[in-house]
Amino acid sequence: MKIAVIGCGNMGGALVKGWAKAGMSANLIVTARTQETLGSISKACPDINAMPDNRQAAAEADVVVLAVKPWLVEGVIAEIVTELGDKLLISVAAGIRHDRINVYAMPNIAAEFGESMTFVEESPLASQAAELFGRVGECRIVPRRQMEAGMMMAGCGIAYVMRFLRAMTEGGVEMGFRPDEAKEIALQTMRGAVALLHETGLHPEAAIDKVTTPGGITIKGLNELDHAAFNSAVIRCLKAGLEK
């Protein structure tokens, strides 16, 4: 099955690199507007077919993934529509609807490393798309009403997690670690927390109790987060993108 990814920006590039790492290079076609971008993705994934022609890419593919900026979607569809026929057309452009698109999906940039959290909107062809995105991480098929929430939790949420890691790194520097040391400590601590919750199935609060000794130092830090309305700030940042 040949897959054409139209657009090789941050999201398109992450998908292409992730699928290539999953052993799909020979079946990948990718387009970009500049030779610089085409050269860069070809260097990263030597076995893919990189080209500037969207129509040719669509003509040669069985599945077409639109990974362009939202305001470019309609124009790209008009450009390639004669080559689509009954091919599966997937869009990863946030918030844009079009009658010709078969499936809407929202991955995140961790797809490059096989760790995306992707949401696929329910539709007759959603399972086909989910199988494809499952090659670059976890994938959930959800009703349309949950797509924006999924985007905030995973598509945007990856940035919120990184902001927390930045703050933790800065705190480490203030306490005396070098910046690179502080970053690695923060990253490993995050890995450990994720592994613990994933492997045990514990609720986060139950896991927190395991390291919170009565009268100890952990509860002091947790209380400072509560005084700063940390939970409320996280919830508000997630819901901010849903406000019209």
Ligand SMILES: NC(=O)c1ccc[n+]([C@@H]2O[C@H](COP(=O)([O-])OP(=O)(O)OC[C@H]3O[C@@H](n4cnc5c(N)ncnc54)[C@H](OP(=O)(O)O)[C@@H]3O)[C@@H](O)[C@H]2O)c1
Contents of the next structure:
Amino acid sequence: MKIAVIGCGNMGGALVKGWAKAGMSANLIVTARTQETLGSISKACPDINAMPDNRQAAAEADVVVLAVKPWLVEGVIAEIVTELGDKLLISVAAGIRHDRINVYAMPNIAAEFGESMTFVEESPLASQAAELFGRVGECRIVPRRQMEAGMMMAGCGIAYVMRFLRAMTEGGVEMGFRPDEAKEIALQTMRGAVALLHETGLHPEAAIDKVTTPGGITIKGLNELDHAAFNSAVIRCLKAGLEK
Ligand SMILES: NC(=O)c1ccc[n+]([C@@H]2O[C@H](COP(=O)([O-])OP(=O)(O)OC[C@H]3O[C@@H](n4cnc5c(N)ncnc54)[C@H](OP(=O)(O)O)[C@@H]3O)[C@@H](O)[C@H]2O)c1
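Let me have the form predicted together with the ligand next, following on from the form predicted on its own.
Zooming out: every chain and molecule, the one shown earlier first.
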């Protein structure tokens, strides 16, 4: 099955690299606006078919994934519609609806490393799309009302996790670690926390109990986070992008 990815920037490029790493290079067709982007994706994934022509890409594919900026989606569909026939058309563009799109999906850029958290909106063809996104990470089919929340938690969520890691890194530097050391320490601590929750199935608060000695130092730090309204800030951050 040939997949054409229209638009090869941060998101399209991550999907292409992730699918290529999953052994799908020979089935990937990729387009972009500039030769520079096409050149760089061809260098990263030499066995894919990179071309400047969206119509040709759509004509040669069985599935088309739109990964251009939201405001370009309508124009690109108009450009390729004659080549689409009844092919599966998937869009990853945030907040854009169009009659011709079969499946709305919201991956994140960790797709490049096979670690996306992707949401696919319920629809008759959702499982076909989910099968593809499942090759670059975890994929959940959810009702339309949860797509925005999924985007905030996982699409945008990557940025929020980065902010936490930046804060931890800067704290480490203030306490005397070199920036590269502090970043590695923060990353390994994050990795350990993720493994702990994955392996035990614990709720985060139950895992916190395991490292919190009564009257000890961990609880002092946790209470500082509460004084600074950390929990509330994270919840407000996640809800900030929801449409009113
Ligand atoms: N970034 C994320 O984390 C993320 C997560 C989930 C969903 N999304 C969605 O993914 C879409 C793309 O976002 P992005 O961050 O990847 O944007 P981006 O980095 O700007 O990439 C857009 C790509 O589209 C290409 N392009 C522009 N016009 C085109 C055309 N007419 N035909 C073919 N390709 C064209 C660009 O080519 P050139 O490079 O040659 O200019 C570029 O490669 C958006 O709709 C966004 O909502 C993004």
